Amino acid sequence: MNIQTVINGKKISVNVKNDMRLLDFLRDELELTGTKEGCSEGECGACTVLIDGSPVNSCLVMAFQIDGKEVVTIEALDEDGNLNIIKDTFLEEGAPQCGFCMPGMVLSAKGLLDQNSNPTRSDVKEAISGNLCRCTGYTTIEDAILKSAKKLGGKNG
């Protein structure tokens, strides 16, 4: 099946198996390898990637069905070669210990902060509840995401 999309800020027309995930293509095909496969079964937001700016699930997303949608992986939250704000302060709180879990901590943070530049802690809790941790208690995560609201122009922090 023949899609049109946006990944990343390009533009490509490309032909998926009609049976493939989405974070298989991002992996498999485009070697967008940040996006990590957990569980594949949506419990733990490894595989988490904004589409139309709302963080999914790549691994329960066919690839077919981001047809004529956006999507952004961790891959695209670099600026000229530096880090994202987001990035940038989750290092500067010391959020990631193994890692594996950050780049959809990352973008479930930017979904929110993208929709609300002034978050509460309780919202910042919500929009990682899909995410899953095995290395921290959460809090080195939220302190990461409001100081990121604060430097990005939010009040709270």
Contents of the next structure:
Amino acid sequence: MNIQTVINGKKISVNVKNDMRLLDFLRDELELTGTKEGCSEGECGACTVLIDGSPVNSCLVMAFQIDGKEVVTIEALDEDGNLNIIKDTFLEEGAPQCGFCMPGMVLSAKGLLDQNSNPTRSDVKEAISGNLCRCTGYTTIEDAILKSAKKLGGKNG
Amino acid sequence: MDKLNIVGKSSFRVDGIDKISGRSIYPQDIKLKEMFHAVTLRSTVPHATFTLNTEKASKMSGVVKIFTAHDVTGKNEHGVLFKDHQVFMDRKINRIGDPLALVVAETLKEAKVAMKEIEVLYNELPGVFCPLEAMNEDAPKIHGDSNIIANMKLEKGTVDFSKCDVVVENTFKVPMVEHAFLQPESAVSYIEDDKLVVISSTQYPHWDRFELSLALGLKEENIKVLNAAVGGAFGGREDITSQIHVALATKTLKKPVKITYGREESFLAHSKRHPMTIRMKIGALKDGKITAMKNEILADSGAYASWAPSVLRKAMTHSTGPYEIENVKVNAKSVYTNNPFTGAMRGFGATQVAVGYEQIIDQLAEELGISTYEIREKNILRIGSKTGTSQTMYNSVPVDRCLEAVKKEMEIIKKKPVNKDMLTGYGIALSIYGTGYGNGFPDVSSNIAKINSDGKIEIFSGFTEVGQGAKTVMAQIASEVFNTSSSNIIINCEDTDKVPDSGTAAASRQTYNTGNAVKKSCEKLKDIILNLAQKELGLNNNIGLEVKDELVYLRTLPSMEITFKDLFSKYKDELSSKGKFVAQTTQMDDLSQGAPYWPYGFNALGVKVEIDPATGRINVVDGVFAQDVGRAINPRLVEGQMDGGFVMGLGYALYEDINLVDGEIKNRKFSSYIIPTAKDMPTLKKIIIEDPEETGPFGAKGIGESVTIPAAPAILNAIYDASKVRFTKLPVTPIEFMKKFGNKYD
Ligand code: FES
Ligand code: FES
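Compare with the form predicted alone: the form predicted in complex with its partner chain:
Full complex below, order starting with the chain above.
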């Protein structure tokens, strides 16, 4: 079917097959391979993207379901600069190890910080509890999100 | 040691921003023109002979070819120690998940549809799933005429418990667990000029090339292995999985081919951590001095040997912990069964035995009426101590400092308020880990350092960045030698055509072994540069010449200078240097006496747990972790390893267990195989203990495995402290806890 959607700020109109997952649409059709596939069942969060601002597992969404919606992936051009601040803070805090969970983590972080500019550590844990990471023990990721909140607060406030 | 400028600083990861931005390329991200897709048909029974009928499937739409054992162009075998794996089975199926065929089709969907149409007729054989039963004379045999892969003994002094004042014994059972790296296996192959190129995520590209050459019947020089980004490994990417399959298809079809496993197939395809039954008996004198220990270890290697003898050797030699014990006897066996095969996983046998020795020493302390600290202080290894293999600890043995640091912090933790509705307990554990392949094996790392046409320093070494930060660490070591920023160092490690073999990213050996090779080659290159600069500047000698930021200058007259770039324009071919490092270990004798590993790393961990007495849910709520690193090349990377190692150990203690029914893994998803989430991770105070190792690069030791070892026993000791129930079987799930805790008052 034909869908109208906005991907990373760009309006597109495309035909998608009924049985195509959003994850495959992004990775195979649009070649946006920053979105990762770790389990295909909504259990790992590696495929997290933002749909209308909310973090969603793109392996559980069909491509046609984004009709009329706005999708943000890790490749998004950073219009408000917030995504870059989060990425830089992840680097400063030494968050990534193998990196496979990272794009999903960053988008879960953005989803949280867009809603809650002053999260507690337990808010952060809640927000990334659907994103598995086997390498880091999560601490540096949490630190990076808390520090991003401070930086963004400073910037926006 | 001289003042260090780069080593010891937390430089940012060289691969960090690409990983964060989703720009790092894992094999599944690669799409080539006219690329075929392939899926692997795997056995669904654990022990059988079989016949395949691929006729119908091969006629299905899109199918290009179905590969089976007949199509293997070289030897139909592979394996890290013994060649007991087959590329495709032709004799006998030994486990659920054995590869039977590969369906190559134009699209992934077509390959999957066709695979369902392959008919497999099994002639099932009786299986054996219990390692104890597998040793029986009349047990079904997996390979050859005995299921015993290795039977080792260690003897030091004479064990006589009648001379001890207190003796304690117990049996510990640790489960089979899964690496659960987040990136499932994937590989892509294609032909480039006259070479077969295989891109995968591996821990050891040069080894893969060797195994590919045997199985394909190609010379190694006709194969190029490219290591893409590796999405975690932890030992699970040491045995070959999809690489030979994909390469065979490309070799035959002359087209690019790609294989990507889903999560369930990943569970089936790679090795697991050895489950072990560990019987321990330990005796001490009244004053707390341990004088005798006797251990028996039985490990289940599953259907294939993988690293079984090496894992077993590490378990056996580490089963006395970081303690000096005069009389020791250990017997250790590893056997084949029809279970999933087990192999390398973070800690490599040393993780399993710590669950035993760190609990039994607490039991001993209780019997003796002394504290858990005191018993450890009385028995830990110190400078001059001898291990269970009678190896002398001659430098960098800061077990005492690790323990002291944890003791101090635990006093603070114990003063914090407790939740009255919960059972609260505190526990500690120490651990020891010996680096490297060990036992006299020539554990070589090589590196070439060069100056390129831009005057930049390039490193060429076949080590692997699996997430641990090896690229960043090697860049820091090189930049320290050349007095420049680590971002100015160009690291090449991915391409077997360009880089020399540097061994596997395993056994915590990269920082120590490859770090030494990088340092040596850089120091030699620096000497070459100074001598050439002397010549160019017309000086009498090279005294007082210094390098900084790709420039050589005379310290007494800094305007006398020449850039690396200028030197390159004249001395291109001379600006290259090789460095090689071989770790010093010896082969042990028949009683396992010798110096099997070097260096050893140590740590101490203290935790506070809270247990909900109504549900049995256990939370680790606080902790302190002191880690010996020799010297921290990059403290932030060290802390990252400590956090990650800890949480993997936490999963081992509380959640993780491959649920096997007649050799079948029942929990092949993250909804049923539970790994820790952010909510499980407590605030963990990390203390880096530096005590430079004389033979390490700038004093550094490897820590990648060491960091995971003390978590499970410390948590179990804390559970005991909270509940007065000793858990000897992992994991302690809420159900297991309630079973034993509820019965306590019966
Ligand atoms: S791939 Fe979508 S949640 Fe794991
Ligand atoms: S960094 Fe490896 S899974 Fe998170």
